[in-house]
Amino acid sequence: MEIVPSPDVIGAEIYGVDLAQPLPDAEFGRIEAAFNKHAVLCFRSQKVDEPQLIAFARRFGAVERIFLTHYAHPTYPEIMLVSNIKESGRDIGHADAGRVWHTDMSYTTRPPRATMLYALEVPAENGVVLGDTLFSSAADAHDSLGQERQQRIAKLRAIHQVAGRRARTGTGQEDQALRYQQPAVVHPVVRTHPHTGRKCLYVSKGESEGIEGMPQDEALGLIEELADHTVDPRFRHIHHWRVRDLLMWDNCAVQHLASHDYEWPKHRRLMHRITVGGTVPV
């Protein structure tokens, strides 16, 4: 097995090994300890079939089912499926998905660890992959904050309501009412990492309402103003796909925003998502 980091803050690639076969755990820790590490690791040239996906993800936790359940796997409801193809006049799969800067369910009380995308369609024109998925380091984000910064905001605690965003922007109307169902929740402002104990910033401009005791003017300034430095250039990835990527994030360490510049049936585009559960943030 061979570990490959980026040259960016965060990123890495794996090569020599195959998802499809059970991995011996020696090998796993060396895959773990490199997500703890770099927080987005692709996997290359996988083919991998429901099962297997599965059973890989919960080599890192217990896997979980989504809320948006119309665009479950119609054989195993642990994998959602986001694509932009439409069958009888309905999209498939989400196609709305990762549209804004966020960090996947920090509405939830139990945020995941972890999420996997495994492509099976890329859309392409002329020999060009589209559909570019970019990420940006929250970690190092916060490390970049002065002293005086970081003590300021060290207490904070932040709602989150999935609903939020969409209900701002218009889009989405389709899953409103699960959306709605979604209780607000309230998480620190910066998150301490579960497993590397480094400190996080833990805000968007999708998800996040408001700051708890603070009035709302204020909060939703300081919300965009720490929202808008987590995802500051010298933080950034970019994830260029090839079909047959096996692809992860740390949720607690990277935000990520998808690069919606295809278009159905022009293009299309097919994934597995699954994600992994995770722990009450800190």
Ligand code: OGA
Contents of the next structure:
Amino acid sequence: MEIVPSPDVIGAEIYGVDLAQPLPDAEFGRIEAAFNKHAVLCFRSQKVDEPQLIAFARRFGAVERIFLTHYAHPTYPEIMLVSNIKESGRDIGHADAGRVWHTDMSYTTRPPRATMLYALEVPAENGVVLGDTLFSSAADAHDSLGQERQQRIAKLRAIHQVAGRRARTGTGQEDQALRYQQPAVVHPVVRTHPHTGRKCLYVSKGESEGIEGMPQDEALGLIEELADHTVDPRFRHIHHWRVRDLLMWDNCAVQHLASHDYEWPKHRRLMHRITVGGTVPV
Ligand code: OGA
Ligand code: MN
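For the form predicted together with N-oxalylglycine (OGA) instead of the form predicted on its own, what are the coordinates?
Time for the whole complex; same chain goes first.
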């Protein structure tokens, strides 16, 4: 097995491993260590069916199900379809994932440790791949704040709500009814990574709605400032997709964004997505 770090502050590619096969513990241990270190891992040219994807995800923890159940794989409800494909005029999967910088399901009490996307169809035009996924290191973003600002935000807690400000950005309208059923939760603005101990910024513009005990204007200003800082280009890593990439990211250590630079029916994009349970942020 070979681990090739990207030139960015996060991201690595792993070669010489076949994720369709059961992984010996030692090999899994190296993958898990690389995951904690690099936060975004890409395994190229994998050929994994649904049970194999689920089995690999289970090595990292309990596999979860998303509340948007209408996008679940028809046979394997642990897998969600992320896709822009329409069949009989209806979206076969979640067509709208990740339009604003975010970390997955921060609006739940125990957000997932990891998200995996396995690429079945990748859009391209004139040989140029579309639909990149962008990542930004929330740990490096925290490290780069001055000590004074780190101290100022160290004890703050933010309110996260999936049906909040994102509704006002005009995305995801079709799922708003389900979103409004999700209660708001409160998490620390600075999370300690459960495996590395690194401190990570944990607010996003899409889902952080306020800060406990802070006037709303001031809170939204601070969220805006910290969220912008978190996704500054110097902390960034961009994934250019190839069919059969299995990509996984750490939802504490990074935020991510989908580039929706492709459109149905000219372009087709289809991913199998799975999330692995995490810990209550502290
Ligand atoms: C997600 C997500 C980004 C993408 O599945 O959580 O944000 O590029 N996806 O599909
Ligand atoms: Mn996401």
